[in-house]
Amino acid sequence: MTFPISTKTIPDEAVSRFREALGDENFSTDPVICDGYAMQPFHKTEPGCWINRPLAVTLPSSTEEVQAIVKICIQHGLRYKAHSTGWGAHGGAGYDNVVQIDLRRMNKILEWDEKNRYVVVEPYVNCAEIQAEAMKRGFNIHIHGAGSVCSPLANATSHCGMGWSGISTSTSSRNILGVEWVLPSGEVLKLGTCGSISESAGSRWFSADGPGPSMRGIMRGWAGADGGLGVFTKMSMKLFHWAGPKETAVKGRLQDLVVEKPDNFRITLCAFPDARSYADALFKVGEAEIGFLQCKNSVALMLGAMMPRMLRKIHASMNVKKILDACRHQFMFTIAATSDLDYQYQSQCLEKIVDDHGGIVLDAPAPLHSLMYWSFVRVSLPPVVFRMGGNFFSTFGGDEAFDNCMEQARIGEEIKRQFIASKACFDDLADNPWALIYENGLFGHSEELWFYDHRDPEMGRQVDDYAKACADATLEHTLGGGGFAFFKGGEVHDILGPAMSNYHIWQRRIKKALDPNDLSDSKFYISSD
């Protein structure tokens, strides 16, 4: 395997600035503390586990130090990369000149303001953090994908956000309320609305967003910069109402938990007997306006993830991979009912639209409610997606009409089935889509999950054969945004920009405007040329 050290050195003017600025405690060239920024296996299309070293490890404690070592960098023609809590290749260095902001000494919740629902926090909270306080209020909040020990904030303004509970909130871009960002050119820009406390700090204030161009959607469009354009050190992000219990008893780990399921939730399984009656179902589910959470955690993702030997046994038997197979129209929905009336009426809807289009209602079976009901509402079982190769890889997913989904999942199976037969990855099926509605069906998600072992050299390498495919399948079908695919960067905006009104044009110039100089780390952007 590769692995990518940078020959390039700070100045020394710039060491004794950043030292100045920091402390000496929090400041780093060491190699050693600089190689734990590197090794950065997921969601990367470059074989093997690492990405550049960064020249330098910075540890900011409030917006002014952030500020300080963006100026030190401007002046000496040094990239610069926030790092959150970080889940992959995109929260590391992207070139050889890189200096890490590491956010991890910003892990404040700054205030809650329960009447207006919002909580205020800082780059290093985490999801669970949030909604264990939360939770004591009455309150839960939106968790994406990557799960609970993930940051919000990183989340919210620089990456995508599609979550197991988007039918009730959403995605993460459409929970952000206010945020300060320091700009490419440290300047300090503050939008929305963005908490009360510490007025004689500076740190109340409010900025309508519209009308004309929205510099919302120039912090982050659809999937975020991942830290192409600078750094954002505060965020307030919605609250919604917590059916559940104040507090949680909870014994064991991941897959041995215990947690006793309120007898409010509902967990079921609604299966159907083909892909239109699903989907369908579906958009039924969300014009009744009833759920917590809907989600596809196909068979082959649930095997992976829980039992991957078995996935990989399976092989064998032709029988077994048909009976798998016509448990493929499915998806998982849990009822959070705020009284006995609630209960019984999202029920019966549930049953009546799933009995309507041929489908069928199976509720959780006992054993599984403590594993089901925690893990879903604590977004906790990410990490074991990893278990089946050691790494997985995603693509599609572009948000759209889910009639637009269900054609991302048809020909990501295609296209998988290949690369499958070719053992690019491994066999799951075939059939492993992620894929749910938000806000009660405005519109959906599907991406379409690869498992693989990043540390065998043929696997790694098909990667990029492979988004490749995915998103010159996407130009060709008009599957909706770009989804993953912009996870190439710059390559991707050229390919997907001329059928989509040349946003890629103006992506660069919103880029070059504000960072002209191309020093806030865009790998996972675009650049400024």
Contents of the next structure:
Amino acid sequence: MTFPISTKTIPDEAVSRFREALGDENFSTDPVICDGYAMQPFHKTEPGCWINRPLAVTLPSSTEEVQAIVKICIQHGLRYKAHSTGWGAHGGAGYDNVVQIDLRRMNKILEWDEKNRYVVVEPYVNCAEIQAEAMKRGFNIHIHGAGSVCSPLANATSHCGMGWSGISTSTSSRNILGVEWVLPSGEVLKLGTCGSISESAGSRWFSADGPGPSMRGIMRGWAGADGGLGVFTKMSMKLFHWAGPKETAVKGRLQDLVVEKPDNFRITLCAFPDARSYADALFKVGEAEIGFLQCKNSVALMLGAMMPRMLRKIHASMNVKKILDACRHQFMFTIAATSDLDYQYQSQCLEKIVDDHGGIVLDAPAPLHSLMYWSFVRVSLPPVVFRMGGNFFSTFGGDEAFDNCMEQARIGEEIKRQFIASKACFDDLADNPWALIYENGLFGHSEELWFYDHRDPEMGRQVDDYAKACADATLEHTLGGGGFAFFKGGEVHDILGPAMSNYHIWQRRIKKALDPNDLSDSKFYISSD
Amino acid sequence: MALEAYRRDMEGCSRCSSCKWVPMSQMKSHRFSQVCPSISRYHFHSFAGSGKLMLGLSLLDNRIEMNDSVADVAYKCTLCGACDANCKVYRDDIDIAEVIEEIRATCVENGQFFAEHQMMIDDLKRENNVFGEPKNARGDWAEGLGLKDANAQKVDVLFHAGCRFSYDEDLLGVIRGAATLIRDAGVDLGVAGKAESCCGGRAFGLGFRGDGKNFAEDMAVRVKSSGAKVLLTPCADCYGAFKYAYRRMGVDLGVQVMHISEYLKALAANGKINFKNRVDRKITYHDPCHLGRRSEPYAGPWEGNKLLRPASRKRDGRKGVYDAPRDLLRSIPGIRLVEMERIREYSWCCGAGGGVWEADQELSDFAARERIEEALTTGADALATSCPWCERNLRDAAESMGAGIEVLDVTELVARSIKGEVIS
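Alternate state requested, the form predicted together with the partner chain (shown: the form predicted on its own):
All chains and molecules follow, beginning with the one already shown.
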């Protein structure tokens, strides 16, 4: 299916001003260039892979240039949409009159403050780049679930993201210590670390918001505005202690990785007889405040992602399916100890909790160390989810108490079975693919991913139905936050809001106050009216 | 295969941007994290591997017209294959490099390419080499070496020098030294002299399929008539053409194709050459794209859904030649090999390939200077490589930068160890 191409054009005066502000090399209205921003099959609920083609593409290199772009857009009534690394339809033009702001020239790591444990980055720096540099300094960062190929700034300021290390590093939105924010008015607002300017005095705020009332709720709320509230040009993010080596010798790329696991790391798989014991054990693990990484990666997901042809063959054998089904209630747990005593303490805690709940702790065998150590530390696995069918989508994922997450998983499984039967997605045994706790169990996260091929018209057609079924279930069963149903933008907020303290009304007020003309592309956020 | 045959590849891009960076697991620094010269220089997404998939699909869907801009995006690319290799860390069903080749072929069909490339093709047709140098001078480099004339005598090994080594005077010592090493090891070696012609790889890469195939078929005839069992080349560009492009064009050479680094390694293993002399140098090695990821043999088109294509049919770059040159360097007493960050199948391109050296000197220089800067961070006093195109471009960049790092061919270091002197 080909997406209609807008017949709208950009005024000549605006073109002149963009060229003046950015230079000819960093601005284009050429359809050949603009179509490079019009294909985004991921996180797209309509069939096909094309989205709106932007009227123009801009490549700013500084906050001042971003401001100039926003002001030109305001003057000419043009919508604009910024993206960083730009993965997913939510990074592209939501309407037919959008100027795309590609932030890839803003790719600097601006500042390391090791004493106060933060790093200030620009939008296009990806997680792997920051982590590689952080480790040299003895630090690590939170890497969200989309993986290290993505921008942490984009995820933390404008989206939502929980990563494998969430148990010890929380979620991306909680890792922001400050931002520089080009508001929809074109003004710049600096918060937290980025807002304290006493650089010469050597002191800076290292709290998230600095003095005064917090702006974090307005800035991003729970799920982020996905580009609907201006442009973020800098972010200060937390640094965590890294218990591993400063440099890691790595051979191979992903499935062929060869990496030596440090002795102070223990990688385990904890398996349980049923869902209840699995959930209760995770609660206790959280309470014990142990662990570096924790996550459920379903066996079917791993097979589907790493050996997609084998998973398809497994479907022919009911017995093999039953065996895999028996492995549903498990999570990976990694200890990164800072001393021998710490290693013993964390290990014994884990073993006791798992034993108390009728489970077993399986230490990852050496041949799996490379994959289970480095792939999860670096979070290099995520794009592998495209191997099974070429695309995936996600629903639920509303961060809640883990009991609620378990309910999301149970209902998600029921819904997925129906859609597997109707050939809307590939059969991954309907096992809840991704679940974890973070902040030592204060919150849980459960996502129901499904894997499909958007090139298959029948599968593509049912994406919207599937997402809607999950949103409906969220309401019907009181499953908490709307999670990834938010990819429908305002339409879903208006459905979910009344059941959730009317948050959508506040969201709309914020949008109207900051962006009265609705020029900051709100397709994936909420419109001002 | 026409562009339409790759529709699913193009539609399948998830736009994750893995094509822009070295594999995430291999990222060692912020400074050297990028892997694609084209997007690194021109920034618009169209210049990335992913963007070129969109370009091809946009053409097929008639969203854009074939014009200068399409050619600009298609040809401002070194066709180094880094995007392809890095995409395939995750994907089984997308062949980005083949799509770029098809876009270029479509450009040529529609008369959309750079004037410099037309000149090169004209030179190629007229003089059988990409520089337009006299074809009668092609074999001059071998004068006085006493190599057999493969046009007149049967040989075991046919030595194909390639255009760059045949005509670049600065590299004369390299090619003469390499051939001498093989000759002195007692190999029954022959050259085609002025009858040798371009391998046709450049023409194929630029999308001039007919011209590329003509040269490939001519090569096949020459190889057959020589009676050679091995076609040996010191040029990575030619090697990549023989191993990959020829199969894409349906031309079977019918002999074993070896790069000189593979052949020298085999000679060393059989005791035919001995590394007698110390070469006390700290060396870093640059992987030529066409010896590495781009040389991986083409296994033929996959009919049907590539999601079901076995991994063994996927060209992910890992089966290129990476170890032979390194093993040679490690065999030389005194050499300390230090690696750059971007190596093997995720190596950074030197900038000379894909017609960029001929038509977009700025991108070519940008890529080469970036590589020299990376080499300098290793502390090496010399950068070794196995391709005359890389050597030329990197030498020029190092010189213009005043980098103070020598750029050498691996065979030069081998020769120094065996002979104890530079052969010229």
